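Only one chain is given next, in structure tokens, and it is the form predicted on its own.
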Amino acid sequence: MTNVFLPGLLAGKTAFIAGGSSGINLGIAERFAELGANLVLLARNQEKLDAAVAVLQAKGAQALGLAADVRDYAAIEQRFNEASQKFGTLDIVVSGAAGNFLAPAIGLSANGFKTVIDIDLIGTFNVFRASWEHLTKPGASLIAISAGQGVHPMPFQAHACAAKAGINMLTKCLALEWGPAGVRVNAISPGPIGDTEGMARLAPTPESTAALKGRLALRDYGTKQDVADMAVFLATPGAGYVTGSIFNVDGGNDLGDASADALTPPRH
């Protein structure tokens, strides 16, 4: 693992990560732990949280796992109270809980659509709103986890596209309102990231994986560390004048089709 940041960069800082028991969010937590941060993880399953906390503690971090559903505002509010009681004010909040599946709109139930909106968009609002009273002001950094669906319409992703577009706009609105208090709000939009549940669902076969990689400018999936390193940057004073921005960590996916066929000049 390449360490592009100074050891101890986040020493004395406390990060609260919603959805932090697995996937990209746990990767962010691990990176923060390596750089000295205290960690509070929030997810629905306490057993998974306990396993994630053990991983962070093995890296020398102080870590706490709190179970709650991001759709339940009262529960989230209580978990922030518990986090502050243990660690004091919070310097970093990452909202990354998400749900997704492939479904044509005509085959998508109202409940299925609502579930993704509730977890992704309303969950992000709940986490950020409940964090407000516990943030270090000035100085706190809030980071939402979005996706390319927030900008680019995709077939079979009406629910996810709507949710992520909402997260992008929520990020910008909160940046406007909370900036005067010294609270920065940004979002990371990961592209295809290897070894994640999302890619297992969206590109489930070797053929679909190869086809997707062939369209990327960098010709490969990213890693959880790629996303985590962007989160570290946004959490540090190096990003102290950055707010209201959506950062693509996607190997050029946002640029469009970079396959050999697409890049071959037409013959005249």
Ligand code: COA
Given for the second form:
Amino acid sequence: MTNVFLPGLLAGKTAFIAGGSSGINLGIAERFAELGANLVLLARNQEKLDAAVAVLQAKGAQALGLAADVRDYAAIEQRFNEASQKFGTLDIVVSGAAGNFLAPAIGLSANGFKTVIDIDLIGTFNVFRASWEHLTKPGASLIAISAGQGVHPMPFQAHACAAKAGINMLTKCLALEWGPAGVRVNAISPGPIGDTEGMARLAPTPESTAALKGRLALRDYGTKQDVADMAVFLATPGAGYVTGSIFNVDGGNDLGDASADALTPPRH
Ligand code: COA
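Could the form predicted in complex with the ligand be shown next, to go alongside the form predicted on its own?
Now the full complex is given, and it begins with the chain already shown.
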């Protein structure tokens, strides 16, 4: 595993990561821990949180796992109070809690559509809004986790596309409003990342996995560390003039189909 950042880069910083007990978000938490940050993880399941906290503590980090659903604003507010009571003001907030499944629009109930909007989009508003009173100002970095669905329409993903497009615009609006206080707000849009629940759901078979990899310019899934390293960069003064931007970490997925068939010019 290549380490491109100086040890101790995030020493003395505190990061609050919603959705942090698993997947890409836990990968970000682990990277932050390796670089010296204190961590607060928020997720629904206390057992998963306890396991994630143990992983971070084994890396030498101070870590706290707080259970709440991002759809419950009052609970999120309470969890931010607890986080700042323990660690003081918060330097980094990652909003990554997400829910998704493949379903055609006519296979979705109104509640199915609303559930994904509630978790992804309203959950991101709730986390960022509730964080405001606890942020280090100036200096805090807020990072939303978006996805290619926020820009590219996809079949069976009306709910996720609508939610992620909303997250992209929310990121930009908050960046506008909170920039004067020295709070930066950006988003990362991960492409296909290996070893995640999301990819297990979206490309569940070896055939669908191989087909997807064959369409990527870089011809492989990314890793959780690829996403985490972008989050580290956004959290540091190296990104001090960066706000309201959406960063693809996607092996070129956003560029379109890079399969040999698509790139070979037709013979005349
Ligand atoms: N197709 C169509 N509708 C679906 C569905 C599917 N595959 N999965 C769930 N739904 C619908 C349910 O039928 C329900 O609607 P209804 O009340 O009209 O029947 C609605 O979504 C809510 O489902 P429920 O299971 O009660 O919600 P939940 O809050 O317990 O779970 C989910 C939220 C559905 C997003 C669940 O998949 C989840 O918890 N995911 C978190 C993990 C995850 O998705 N990770 C991947 C991140 S990219």
